[in-house]
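Next comes just one chain, in structure tokens: the form predicted on its own.
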Amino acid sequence: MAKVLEGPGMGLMKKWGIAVPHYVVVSSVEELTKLSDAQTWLRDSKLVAKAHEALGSRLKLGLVKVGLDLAGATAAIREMLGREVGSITVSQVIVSEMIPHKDEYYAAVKSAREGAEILVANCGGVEVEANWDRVKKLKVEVGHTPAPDTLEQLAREAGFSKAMATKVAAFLGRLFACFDNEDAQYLEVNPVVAREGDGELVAVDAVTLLDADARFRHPDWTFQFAAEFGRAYTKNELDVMAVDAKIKGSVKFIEIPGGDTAMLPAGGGASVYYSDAVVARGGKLANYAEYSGDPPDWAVEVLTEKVCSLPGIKNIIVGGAIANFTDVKKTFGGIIAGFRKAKAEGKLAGAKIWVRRGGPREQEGLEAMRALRGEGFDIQVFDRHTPLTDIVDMALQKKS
């Protein structure tokens, strides 16, 4: 699951015909004032200037400003551009039109375990928090779309005139084929409002999540998913993010700085058992890592030299469990392609490399493995004999 933010998450409702005001994201006064030039709703409407990160409790932060002309938006991008909220630098600046409207309302769509479940109430805004009782849900089963009469009753339950019902029906309906058609996870609008002199409803705020992992499906998702952890992405997560885009299978890489020992593990469980493996013995990671799904070679390849160029590791542990698909012998010659290019550039001096692993062409591949130690790399090998745990306690001294 991965957070998108607000104006790339109100460009995909548009695109499912979903009325949002207009906005511009910037990352410079220079950048807004050019825009204005062109974009006269810039200049003739009332403004919200929020900051473009995942952030939460930014109007608490003050770093969300209403009522603006183009001088007051170009001051509050000057004051928002460049502070710092624990560990994110606010980098963007959404400017959108501010929407004349009396009542606001709330919309949302989320998996279930079923398939989806809507979600709406004649209340939003931080009205709706205190009145949760009176949101009114729809579950919908997998491959199915509600029917616009089911939608209509699903908004006159939740105390819509039989006119606004009509309406709100309709933006439901388009709210669950953008959720459907583009793979989220999670789809909220708050508030939804009806915008003085014609009551079309207007998005005007919104949290979208997708699945991430259905990026190759979508050649029109240009956008950057919001970091997960409080903090930009590094270069090197990203460059993993744009290899994960585009292949079958997966690759993930996530820093940790500090840390000494590097993981390369195979599959998400593997992963996270073998994290947890060193955190438990007293170990500092220097990095979360996998690959799963019987990437490419080349991919796993980008993901080996990532690893290798994290400073200070000590080791790197490498494999997983016993594959059932993944060719071990393939996914290897992308991780000793990965070795060998780094110990070219002088990237793994003193660092020690420990192998376990089990699967489809096994023997090939720990025989590639082991073949490096005449290559001078210190590196130890191990089958689907050796247990998990031993590897670890290997690496971190814990074991002879």
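Since we're looking at a predicted model, the values are computed, not measured. Heads up, when I say rigid core I mean the largest set of C-alphas that superpose within 1.5 Å between the two forms. Residue numbers count along the first chain shown, from 1. Compared with the form predicted together with the partner chain:
- Relative to the superposed rigid core, A262 undergoes a CA displacement of at least 2 Å between the two forms.
- Positional change of F160 between the two forms stays under 2 Å at the C-alpha, relative to the superposed core.
- The rigid-core alignment places the CA of A280 2 Å or more apart between the two forms.
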Given for the second form:
Amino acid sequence: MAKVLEGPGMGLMKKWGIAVPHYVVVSSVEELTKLSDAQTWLRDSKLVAKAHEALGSRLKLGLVKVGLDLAGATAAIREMLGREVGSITVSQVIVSEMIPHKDEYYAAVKSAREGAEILVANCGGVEVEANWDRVKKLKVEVGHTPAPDTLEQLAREAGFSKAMATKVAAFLGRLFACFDNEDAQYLEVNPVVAREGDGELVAVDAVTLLDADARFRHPDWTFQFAAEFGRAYTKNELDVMAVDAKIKGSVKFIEIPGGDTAMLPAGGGASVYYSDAVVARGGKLANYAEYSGDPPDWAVEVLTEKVCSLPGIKNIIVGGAIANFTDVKKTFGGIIAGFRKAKAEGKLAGAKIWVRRGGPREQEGLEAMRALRGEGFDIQVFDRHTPLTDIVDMALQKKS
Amino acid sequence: MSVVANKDTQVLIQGGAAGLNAARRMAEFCYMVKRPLNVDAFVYPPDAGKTNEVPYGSGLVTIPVYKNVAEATVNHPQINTSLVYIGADRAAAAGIEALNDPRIQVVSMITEGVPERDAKYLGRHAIKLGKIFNGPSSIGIISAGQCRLGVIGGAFDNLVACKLYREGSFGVITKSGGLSNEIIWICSQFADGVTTAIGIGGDAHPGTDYVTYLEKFEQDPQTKAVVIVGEMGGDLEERAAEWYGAAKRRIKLLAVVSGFCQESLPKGMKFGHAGAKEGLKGEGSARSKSDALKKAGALVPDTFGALGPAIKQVYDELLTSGRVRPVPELSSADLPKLPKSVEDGMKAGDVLVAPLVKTTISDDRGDEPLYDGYAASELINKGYEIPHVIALLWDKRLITKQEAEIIKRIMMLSADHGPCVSGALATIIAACAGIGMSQAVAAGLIMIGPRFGGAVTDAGRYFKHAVDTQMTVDDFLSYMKKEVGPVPGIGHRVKSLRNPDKRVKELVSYVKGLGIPTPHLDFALAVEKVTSVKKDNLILNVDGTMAAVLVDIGFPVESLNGFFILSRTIGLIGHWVDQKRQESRLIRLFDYLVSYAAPKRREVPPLK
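Now that we've seen the form predicted on its own, could you pull up the form predicted together with the partner chain?
Everything in the complex follows now, all chains and molecules, and the chain you saw is the first one.
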């Protein structure tokens, strides 16, 4: 699932006929000043300014300001831009029009096994979170479109009046069309508000998650996906991603501060089981890593260097299941080269290395690892006869 | 017995190179279980009408490639299963095409990165048709002793190590393809092995879930227990737990779920498969899945490593209760073996192959070429130069600095001799006719022979013969007159005593100045003295000088023409590039440069 920031998210909703507030995304005060000459609503409406970054709890962080006039919005932008929260620096602010309203509602479409599920409630904002039983749901099978009558009935069930239910049904129909046509995995509008004056339903705040795998059929997805991570990537993580983008197979690396057990396992499935075993045995993960799909040895070497450069590591888990077609000798060659480099740079002092692996050329690969003992590495090597995660038990001394 | 894939499974593969690779792996399995190859056809429009060759045992099976599924199943009506190896952007269409074919009952999609909506649609479509859609991102399906779909099971040695040549009692359903081999291995080590192992794919919404397969395993009397390898995200494991707890089941269920580590990660950090990227606590979390499975009565070890002993425990109970009988193991001599390739056989010392070619000068099998045993980079780094490489490759010896200098001078002196000589002219004419470099240069090289540049070897041969047999100049000249004819290396078309060849003078004075013994050069100069008196232009020419000097420094006679060919190639390439640079047009000889001595026009007599 790929998260999309509010700006592009609102753009997609607008494309499918959903009313959204006027908005602009700016990265400088000057930009807003220029835009305010062109767009009258910036001068005439009450405004909201929000940091346009993948950050949780923006309100608490003071990165959401409401009820502003243009001068207030300008001041808010000046204050927000460049603010550092963890490893994220605020570089964009979204300024949107405040929609005057009395009532708030909730609407969402999420992916379900059968296809999708439409959710609606006649309360919104924080109220819906506290009253989740008021949310009414409708499953829609993939390839089908819900009939207006069905949606209207759903709205009635959620407690909307007859007249309102027709409007809500129309809104839900558009939201579903957006979900279905844009390969979305989650669309949540909270709140939906009835605009004072014309009573039109407007999507004031939205969460948009798209299926990154469907990018090939959406040439208008020109926006970047936001980090799903809740923090920006570190330099080492970005280095490994750059390698990953170049190669056949894959290498992945995520740092976890404060851990002492470094992970260098093979395979997306096994790597999580190895991480689980570390946690189950009371260890503290220093990172997540994975290489799979028979990557070139130099890519594994880069990954190994990053793992070895983690601070304060006591154990390195070079685990892996019995590979289908990843060449053990070759990928271990990359790991060994990485280890040697790290050792030459004075890293790995006091770190114990634990190896378990099987697959094509397993004997040669494991033998090469064992030979590292002669070079002064503290390394224990096991073959397919040792159960997958037993090296974690041994490393963390829960098993002799 | 088995589920989904069995002895009657006949396969169509939709895809190109990846599909062909899978067919090769499937052929290894078929060979192991002694059944004919079960892949009948490929569908891959770019290659339609061609065939793919798949090694089976020690032979090759030829399999046709079709344009579409209908064409394949009409020609091979026994096909009942399709494997999809088509790129993510076209995979859905390929899957639908296969599902809609009346003969195909099972479609397994290997493609990764298929949009979720497409996967869901394929899954629902299959259910409506009463068929099985497995995947996307499936590593494959394998039924021990019967059928392999895809590359699941890995290399042949691993198939044998995991005893996949015969049935066990354990079913396997795994989301992770990378762990499929591991779990099959565990079942073969801690119990009697697997019946069928199914990779359902790591996506959030696989086409077929655990429950569908659990029901099939429940109906398969050979399967006594099923191992599920799950992960966090989605609700497939919860549904499996619900199914298992809903009634008394014949099969014993074991399961592992991954993703507990996410609980102790900083908020918002998630990793693993696409399907694992949701749910931290509560529904969809590893804990909720594990709890649900335990509650339903499944055996859920706390780490993957503890799965082996848990499987053993179940197997021991099955043995004790008599529901399973121990399987006698094959001795290592009886284990199935794949015919070795010639390369593997040679590595193992099992076969002797008579070489086709023998070389004594060079070897490029390492990370860089070795010239007569010396690494090119080491030669460079230790200051050796082109003449040394020539000597290594032509005469298998490391020459001295002085000898190298002589060769260098010879090459510099004979690199080119203007556009008018036969070789250069031929190359220039070819270049102007638009001929490519290698052919045009070859046209020039073809001119090198007895009258142009090709006399070096012969000159060397006869000078050497004279010196070896200690002939006098007079003996030599009468010998040559009687046995050979004009003396190679003596005489020039335009140069003479009065108009000496500067190149010869230069080379002779350099070599003589070195103070090394030069018996052949001395002899050649002595010959020149006599011949040039007879006729002004019977001087020692550049071929003869080169020949004498090269024989003096020990080069074998047969290699001598090579020095001229090599040197002149430099010039010929220059002429070709020069004409290209000028964008020269086609040239032809002018009539006035031809003497037309052919008969005048006359009447053709009637044909008899």
